[in-house]
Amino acid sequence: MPKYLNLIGILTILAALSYCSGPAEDRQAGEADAPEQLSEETRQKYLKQGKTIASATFAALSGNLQAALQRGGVEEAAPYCQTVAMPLVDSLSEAYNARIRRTSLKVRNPQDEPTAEERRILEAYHRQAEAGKALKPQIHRMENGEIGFFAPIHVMSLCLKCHGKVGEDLSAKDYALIKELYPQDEAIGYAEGDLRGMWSIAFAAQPAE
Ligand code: HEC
């Protein structure tokens, strides 16, 4: 046999030993993935960054959103939940060389709509919070070898002004203003403590390990 063949059989028992042994904090929605070859250190060095960007981009979000409701209503504050136009995200992008985006299974905006990937795993989140269990960040390697964080997004009361129920929260005249804006719109009905979507962010591709 040839020698390199040897190697790949070691590589793919050391992938599977520390894929069944590596805390389950990070993968445990994508439960049915193949072993990713991801050392433990690589995955708690993008943990990190992930829990970072997420965090602070939301903080911005939620500062704005907040602000904008208060000084008009829906109407001033509906541009404010977008990620796309935040020079925060942009620097952060640039910082970490990432790819920073937010998806859901139900979405306002098309550009937000899943890729397979990105839904196997809101799915995922879907079945364990249906099943009562907590949602945790995690890691996977992706598809084109890049470096997938993933985030559980919940509803809070602040988001319900235009994600809620139309005519409890959401009013009937707001709504239509969304519907103006976002015609195919499917973000609403929420209620607090749902899970809204994931963060999904994307950190250029690493060399297999
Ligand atoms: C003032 C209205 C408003 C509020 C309040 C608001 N959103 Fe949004 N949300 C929007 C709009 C408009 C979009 C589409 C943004 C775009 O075009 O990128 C959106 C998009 C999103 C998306 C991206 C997926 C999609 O559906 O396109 C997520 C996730 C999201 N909102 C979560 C939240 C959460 C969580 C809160 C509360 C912290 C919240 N929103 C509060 C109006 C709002």
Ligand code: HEC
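Positions refer to the first chain, counted from 1. None of these values were measured; they are calculated from a predicted model. Take the two forms, find the largest set of C-alpha atoms that superpose within 1.5 Å, and that set is the rigid core. Compared with the form predicted on its own:
Residue 92 is among the residues whose C-alpha shifts by 2 Å or more between the two forms once the rigid core is aligned.
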Second form
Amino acid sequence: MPKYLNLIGILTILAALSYCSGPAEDRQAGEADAPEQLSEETRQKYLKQGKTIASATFAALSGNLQAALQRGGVEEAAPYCQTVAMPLVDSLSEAYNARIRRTSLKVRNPQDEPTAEERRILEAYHRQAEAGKALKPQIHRMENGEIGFFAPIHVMSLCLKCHGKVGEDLSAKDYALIKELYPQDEAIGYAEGDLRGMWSIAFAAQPAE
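Since the one above is the form predicted together with the named molecule, can you give the form predicted on its own too?
The following holds one chain only.
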């Protein structure tokens, strides 16, 4: 089982990296609504930074989560997400001088509820996914002047232990525990490959180009 989880982690990191593509491909979901377009040099700079931060954050979160699952299954992993994940992301945000978030249209933790801008991008990603289009990361200037990096997060097989269908991938007992921790949870019913949400990484406001 540990070898299997480690393999899942490696494959997931590779999948996450594959979302970051060339300059033409990162212009999509919701970006047409951006107040200002950025130069290609600026876009590539923040695309690279966003890719690095998302990969490092994912590696830190997934490594600790896999260890918790190995030690005690969902019973230990669910409390980890509630008590450790947020502080870890906050510390990485400080280290990278960026605001790192994971958000979704179906949140587990209310703190992950999308902003109006994030919701527009998420809804566009979902429309593209339903149309069978490949989802790519994007960079644009946000309404508050910050530079935003956005990239899709897809469901991997390991995610189903906590986000799958109750009675199939997620046991009723484990989901009862999750509901105790997150009474307003909406983040279940996923299948492998589904669009789970997205990375939303904001960099300090920059002068207009």
